[in-house]
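The data below hold one chain only, encoded as structure tokens and taken in the form predicted alone.
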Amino acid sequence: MNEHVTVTVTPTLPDAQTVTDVRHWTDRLFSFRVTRPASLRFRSGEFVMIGLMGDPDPKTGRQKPLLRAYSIASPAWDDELEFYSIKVQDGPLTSRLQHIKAGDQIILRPKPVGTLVHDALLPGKRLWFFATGTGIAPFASLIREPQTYEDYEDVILTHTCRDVAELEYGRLLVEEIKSDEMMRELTEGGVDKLRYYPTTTREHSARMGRVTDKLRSGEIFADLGVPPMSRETDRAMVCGSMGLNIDMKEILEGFGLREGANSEPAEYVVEKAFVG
């Protein structure tokens, strides 16, 4: 499934932005683009609160917004904002959000925050992005950010999903980046440094297994032809399920890397606001 339509509409409501594009990747995953507030400034990798109005309160008749943290999947230089979401049939927000279409409006609180930013890492040679599911969203922003290729000699995006179809968003994005002339100009050809390492955990594919297991066994380093991670050369960003976050912290610290933050940069960072 790969449906999408595009339209351009100007927002008319306070705190609202207009949906310009919706694409359904599978029955569980979709992405959408919305207009960008003229005043919004963010660093690639950050997230904002977005949502829809909830049902009226039975007693007061008032509606309250249903808001959740969503990583911005588009880079800081983009004229629009892109988001990548899972569909949860009984989820308070996503059960509604999955039905949006071009021309609809969503609420967007323009106060970007997050730890998956270049400022939270010390300078290094090789940058790893570790994602599960829709955790690839902030990395979709960062692999389109020129600074990523200015700061590192090697950029590796890993993405682990249950099924092959769930990898399509990332696979297509990497292909488009590598073939896009504007991206080549913005990064002075740096996109050639980008390597993509997808794995599946349920459906058979060319590369199966959890990335955590491949790190522990060293298989991933052999596959990519790079040495094991070290504090001197490697930097990492992690975004995914709570289980991934916990396991990755243990693994990365086993390689000697220390967790960083905006206020105290180090060798790796984890997005704690995301669970999916």
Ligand code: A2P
Given for the second form:
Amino acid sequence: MNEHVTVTVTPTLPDAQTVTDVRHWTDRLFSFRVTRPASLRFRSGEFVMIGLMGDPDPKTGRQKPLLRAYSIASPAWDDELEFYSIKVQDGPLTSRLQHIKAGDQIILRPKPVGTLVHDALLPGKRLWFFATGTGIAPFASLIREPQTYEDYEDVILTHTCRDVAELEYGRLLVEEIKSDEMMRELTEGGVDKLRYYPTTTREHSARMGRVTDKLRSGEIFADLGVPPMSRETDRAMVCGSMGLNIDMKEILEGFGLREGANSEPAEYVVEKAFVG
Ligand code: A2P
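Other form of same protein, the form predicted together with the ligand, not the form predicted alone:
Okay, now the whole complex, with that chain kicking things off.
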């Protein structure tokens, strides 16, 4: 008997995690949830490297993982991990990642790092989160972190996007957090301290303009009924485009805040590994 048997070997991905849910917000934005490795411990605000297997090398046939830094958008206490991503049509990773579905596998290296953590800030009264675009991801984690409300009297999340649809992920999250019983219990009602300040720059909305311009003009302080930022009371975390990082550094230092790090906490931190 000459039986021909074909065996298909599905290579086991290193550090594979299973996608549990995917949501498309706009044609440029999507979020997804994956299983959490049992060994993964992280601080809300940190990022990990995630990705997919790349195409086989034409010479060797070998496949290498294609990985990018992604902030974990879910809080440290969550059973699953959530990510919020841009879709770049010709981007090596996101052109493919945007097609993932529940049940698919992605690669996740369980080594969390990052500067947007409470440990990198000195104690203060008011905590500001400044995000543009998908830069809201680490703050989606931190606004669900009980420590945020234990450590501060006032928490302000600002989010600047091109249009209204791009604000939806953050808007809905804030709405859900404020009405969620479990979140209220976890934070002992701390979520009431959270204030949300969304702006759009291209589509008309209730509040238009870059947050940076509103900080320079003082409009944001008048809108929120708070005094201008100061080293004594205010702490800030920044995540977004390179332009935002540069402008915010100048603005925050103008208010007297100094940049902190895990090893040397101060008054503000910027996530430099973020790719928008
Ligand atoms: P703008 O429309 O004026 O460029 P993107 O989608 O390109 O990542 O941008 C997300 C949002 O970040 C947009 O609303 C954009 O405004 C805004 N933005 C870009 N650069 C800066 C900056 N340096 N300071 C503040 N906001 C910025």
